[in-house]
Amino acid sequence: MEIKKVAVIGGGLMGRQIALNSAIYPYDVNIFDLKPEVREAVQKWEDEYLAGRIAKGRMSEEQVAGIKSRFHIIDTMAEAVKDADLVIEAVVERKDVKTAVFQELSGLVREDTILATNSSYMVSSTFKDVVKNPSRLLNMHYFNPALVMKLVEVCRGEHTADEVVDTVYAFAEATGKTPVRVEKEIDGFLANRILSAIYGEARKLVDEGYCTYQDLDKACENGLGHPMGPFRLNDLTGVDLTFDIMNRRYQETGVKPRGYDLYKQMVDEGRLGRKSGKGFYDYEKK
């Protein structure tokens, strides 16, 4: 199997950079989201980033004009995804939401295009069932920011195809990332498996009282060597995505995870960190 042309679903701030970094390695990249106002959103950010990168002498303007090229902001799912070998879907982290986008994939692309989900905690296998040949869906989960972060989790199911897999990762290489393979499916894949023990401690000694989370995160990031205490991460990542994903795990199980009431106060509040300015940190004073 050979990428030749991508098609990202979601224009948020995870499906852009996505897409952008795509079209830098150079991929032929279609990008398409619901909404007109993000869209519109995602035309000026490319404008604005990739003439920074020709300010600060990063790329050339014939390298700018080149990715400009290869990077399509589309006004339909049918036409951006029509002709891709690779779907990437990096819609808002809700499963009703995504079950209905991979429905509608499935009846758009040909039966051997390759349907990835970028779901930072929601498994292929959750999908299987509204797509055509299911061998050709997996998770391809990168991190925020998406290009900067070289690590790309690649994740199988047991319905995952190792061709499928072997194209995937040689397609994050080329795309100057660096993947690993996730050889079956478990909740939070890999990095955010460790970074939740981190999260669980992290929120135990805040709120026990040892310590603030401005201290806790200096700490991490002091003696630690972490760039990010958590809490400042969880600023950058959403502090609603952290929620809902509480909150699923509160409904599976019945039992409130650590925070779980400061983290939908928070969400109720609006603070969802960086995107509104402000989270465990306000953002707006800087």
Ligand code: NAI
Contents of the next structure:
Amino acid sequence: MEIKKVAVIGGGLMGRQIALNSAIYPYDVNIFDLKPEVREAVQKWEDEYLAGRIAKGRMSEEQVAGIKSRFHIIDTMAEAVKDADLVIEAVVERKDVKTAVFQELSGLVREDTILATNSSYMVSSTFKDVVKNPSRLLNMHYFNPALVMKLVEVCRGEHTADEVVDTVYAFAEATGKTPVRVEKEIDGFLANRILSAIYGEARKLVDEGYCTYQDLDKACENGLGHPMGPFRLNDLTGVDLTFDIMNRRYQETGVKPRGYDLYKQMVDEGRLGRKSGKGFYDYEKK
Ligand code: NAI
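Next block, the form predicted together with this ligand, ref. the form predicted on its own:
Once more the chain from above appears, this time first in line as the rest of the complex follows.
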């Protein structure tokens, strides 16, 4: 199967970048977000990003005009997905919200449309009972910033058809990414499981008073050559996203994750990381 038309659901941090990356490569893309203010913000972000590429000499005016003509911000989900060959879901990391989105999507798309979720931790079988054709359902996990990071984890479930995995793998490659196959469903896939082990140990060391989070970051950056320590990286990915994941683990296991109270306090205070200008570190708010 060939992908011609892509739809992205959710225009937040990830959705807008996944959509724009697809338009750059050059697919025709519709993007939908439930909130009108997010749809407006996507338009502003797209204009500024592309103007910046021209200013830096990375793209020509002509290229940018082409990208803009392929990138459509749409007001309803039905309109956004009606001709889509591939729909990539990138709404908030909440099972109830994603389940409702997949249920609705399944009633709107063609029988053979591929439905992918960009969830950080939820495997696609979580949604297989609410879609009409689970053989077209899988995980397609991008990394932040999705315009830059190469990795896309393509994770199949037992319900996913081979052809769907191959098609999505080929699409990721065609859009400049380096896909990897995850052959069996596992929570968190590959890279985030490794990261999770690092986070767990980092939070333990800080929680138990062995060091500050700043020094822990310095140790990883200067001793291990990591481009960012775990706390600085968490500011980039969003403290609220980590807290959502912690909450889910807490509900599922009854065991309070390490650092839970600190993350709760940060979310309550709006210290969400770079996007709010403050997280573990302070940033100039754009
Ligand atoms: P975000 O909070 O920036 O964006 C989520 C967007 O979904 C919001 O704009 C919200 O208005 C929209 N939304 C909520 N319900 C909706 C609905 N029913 N229909 C349409 N839009 C709806 O979140 P972010 O960071 O972009 O994450 C999105 C997904 O990508 C999550 O599943 C997350 O786990 C995953 N992800 C996030 C990464 C990150 O570093 N932030 C990295 C890789 C995956």
